[in-house]
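Presented as structure tokens, the chain that follows is alone, the form predicted alone.
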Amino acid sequence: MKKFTKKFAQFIIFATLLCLCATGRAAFSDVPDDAWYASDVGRMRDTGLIAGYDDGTFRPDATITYAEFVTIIKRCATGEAQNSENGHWAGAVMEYAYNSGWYDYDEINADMYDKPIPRYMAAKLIALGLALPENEHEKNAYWEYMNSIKDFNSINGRYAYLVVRCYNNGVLNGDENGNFNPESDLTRAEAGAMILRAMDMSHTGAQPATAPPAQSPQSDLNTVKGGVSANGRLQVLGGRLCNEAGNPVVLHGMSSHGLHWFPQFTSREYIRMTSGSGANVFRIAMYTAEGGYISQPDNVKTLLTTAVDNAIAEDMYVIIDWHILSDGNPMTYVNQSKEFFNEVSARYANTPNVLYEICNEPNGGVSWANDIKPYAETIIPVIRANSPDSIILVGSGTWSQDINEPADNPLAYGNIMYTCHFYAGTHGQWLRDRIDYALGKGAPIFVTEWGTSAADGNGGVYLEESARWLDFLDSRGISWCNWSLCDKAESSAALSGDGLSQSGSFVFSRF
């Protein structure tokens, strides 16, 4: 029977961990004593934190599951991971893991927790797990592992900067070709190699060494507001949103939930209420499928530009959304898309409020050189031949965070921006770091979507992470719309009974 997992022996305080001769056997048949991983496996088996198989072997090219990595990085971090009575054997573990905020609601569950742990989880797990330390070098080795590590591309964002937080503190070392290989299995031997670096990082104070410097994009601070008869027909120069006169401006305000669902939200008296606070931008939300604009659009379209033209009256800028969602992929709907944007696009031709968002998020396993960009490489031209001069705003892959990709392909038009989406309880300095990037290569972006709660939007308020992304796009003159005005039933909600929420107070309160 298997013991790695059931029948750990008694744990030994963290000192002696430390203090053991980093050079003792492993005491395992399949265990070399010159394998690079015998070491390793030798001080995890003398402290307790693994026991192998009643054969005498490790297995140290098996892979190792979810909940047998996530029970060592507690048994780690607190001295104990008791197994539980009912339900799985690591529900318990698995259960303080998710409560400590080591992995997110959407990332493991149940049915995983006997699966082999991916390389990029197994990395969040211990950088948050074991609280790897942060330092004032972190930001500058972000660009530099973006630059060494040969498939940085291929993360995540969402993991991206614990992963150069475990390189950062020599958790990791990549392949022999210089890959981090993200979505590959874990083994045992490797497991156990991760898990005691990291415990030397957290417990012994060691630093790492000093990344080089890098240089991050800096903003043009001189930014101005206010609406469209004080800034006329927007445009993009040199990366930036500026306004008729060439001068960088940036747009606060507000997006609309589901247009079918909450149009009485759209109305001019509540876009007043939001112009009244200082906001110059209404985004509207006009849902694709979830019963929107494919099932019903001539009723649909009519609320949209009934709310278009109320924005235009209280002399607001105000975005058209093309919001799919649950139809992931843009390209699912592009016929029907080309016919609105046509339709919307001759209608505003001569209306500088409005910016047209073309793909809200795409998701799914989209991608933008696969699907975002030639259902965008579609649809620009269509509204270009009706209003040439438009700002059009293009989302990305992953709900529009993979920022990234259109920074390094992006489209061939003018008067583009590509669109950054957050929620302040799930997104954090990796994604800020992502639109560093993307500025460093020039990307325009505006950030049409972002709220106060975790990605679902309920959890929060998360006021604190909330000031630190807005104080991130302030000083960088990025736009943003804040989801949503409306009084549904969730924390990212602005409304609540006849006046503003802890969101929405909060929200107003940064125009």
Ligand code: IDC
The other form holds:
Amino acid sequence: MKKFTKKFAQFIIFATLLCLCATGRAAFSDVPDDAWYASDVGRMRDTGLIAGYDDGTFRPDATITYAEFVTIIKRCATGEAQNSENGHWAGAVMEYAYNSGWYDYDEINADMYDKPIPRYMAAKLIALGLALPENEHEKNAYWEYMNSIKDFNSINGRYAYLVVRCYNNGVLNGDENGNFNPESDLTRAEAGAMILRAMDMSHTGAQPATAPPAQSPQSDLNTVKGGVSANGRLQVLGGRLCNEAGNPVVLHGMSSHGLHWFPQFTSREYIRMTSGSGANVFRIAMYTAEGGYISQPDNVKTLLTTAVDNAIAEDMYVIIDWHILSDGNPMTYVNQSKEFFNEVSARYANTPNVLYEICNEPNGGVSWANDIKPYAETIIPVIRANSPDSIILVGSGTWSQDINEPADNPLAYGNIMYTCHFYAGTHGQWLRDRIDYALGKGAPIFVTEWGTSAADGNGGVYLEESARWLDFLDSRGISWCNWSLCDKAESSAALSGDGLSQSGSFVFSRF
Ligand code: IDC
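Structure of the form predicted together with the named molecule, please, following the form predicted alone?
Following is the full complex, with the preceding chain placed first.
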């Protein structure tokens, strides 16, 4: 047995669980024989995973802290303890865990080491630290878990897929009501039981998750690509989209078609198909009218959160698009929009993956000054209250082509970008000139939707003009999403039969 420090003296680990063999009834005065955890506690004691106290108690109901929990995971993952010379006794272990990608910088800081660890964070650390396998069932049964975990909607979307992975590996079962209780503390008995089950399930001699890949510079503008693990939280600096380190970043990817029509193409498999070809963003087009969110909010919201969670699980940036179209004025459903963005920005608070596009394409008799800007000034504070730093994307009149208007009369908030949409068969040099005008005014531009077809989503495809457009966007470091990842019989659709359409092949080659 080895004691790490005085403070840690009663919390002792002496063996890796590879030599799990003895199981026994615990003889602790506070562990009743018929407690659900009695045999687990026996295993914890016999393996040294969590020892008892000198006074003969185990204190099964005491809460476990971040530092204690991470230390056990580290020991299980590597077979080694790691003592800190200075500072907190678990400082070196926490640093190891951070460098291994088990948690992100904004999730745990030194002031929290001795605080109780919430269950959602324990799920993440177990899943990543003990490399819980992700099997086919997990990929395909997300709906099943959404229904079987009763309080699924209260799980922050940054963690939902890892909680699912724990359930799928038998590490979590939920309480007697079927709830996960993401924010609740974890007792010593529960923590030990979870880790024992994880060690039984994970690959023997689990390897720590590997560190995120390094960024690779790209293009003469020195923009970088890569997913969320490589770039972190996005920010707008000097009119440009930048990663957390402050380097200009470019996002390329697909937009979904209407979520309520083609939800099947927002699965992890389809999102991975795009990231596998180099995409790092996915846009979810949630129509408001046209039979979408306004007429079936609960159904569509469920489709939306599933799709967002899928993109997060694939390390993608993800745009939640309030897809106004036939409801040309964003003010038409401003109340529903407030409610919606309040809910999703709370759900994805502090999730670096998520960007909010608050009005796809205002059109009809709407003006920037009288309709769109006041709408944005209503919605932006709602999102900011929950998610203060996230990127918010704002459309403009004439189907998001009037970007000169916000450029001349910008919103007074940080981390805002204006969207410009084009279809290669319809829009040409005049719209590129308008982008240059807006950039010249310092307006940050994001092409959240473009198509290789004409503006009706069909015709063409116009690949020569599309290439001209993409070269233009590349030369200015402008990010884009292509319409659309679906197999509808229209030329802008990227899929056809089992593979890529003509449009899809072109677009995927440009990620
Ligand atoms: C189109 C779809 C088409 C659908 C139509 C009406 O491709 O299948 O029937 O919407 O809902 C946009 C819009 C986008 C359009 C697309 C092509 O944002 O919703 O999708 N487009 O017309 N702006 C310009 C073009």
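Positions refer to the first chain, counted from 1. Just so we're on the same page, rigid core means the largest C-alpha set that superposes within 1.5 Å between forms. Note that this is a predicted model, so its numbers are computed, not measured.
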property: Threshold 2 Å Cα movement between these two forms for Gly328, core superposed; result: no
property: Exceeds or equals 2 Å, Cα of Pro60 between these two forms, core fit; result: yes
property: Rigid-core frame, C-alpha of Ala454, shift of 2 angstroms or more between these two forms; result: no
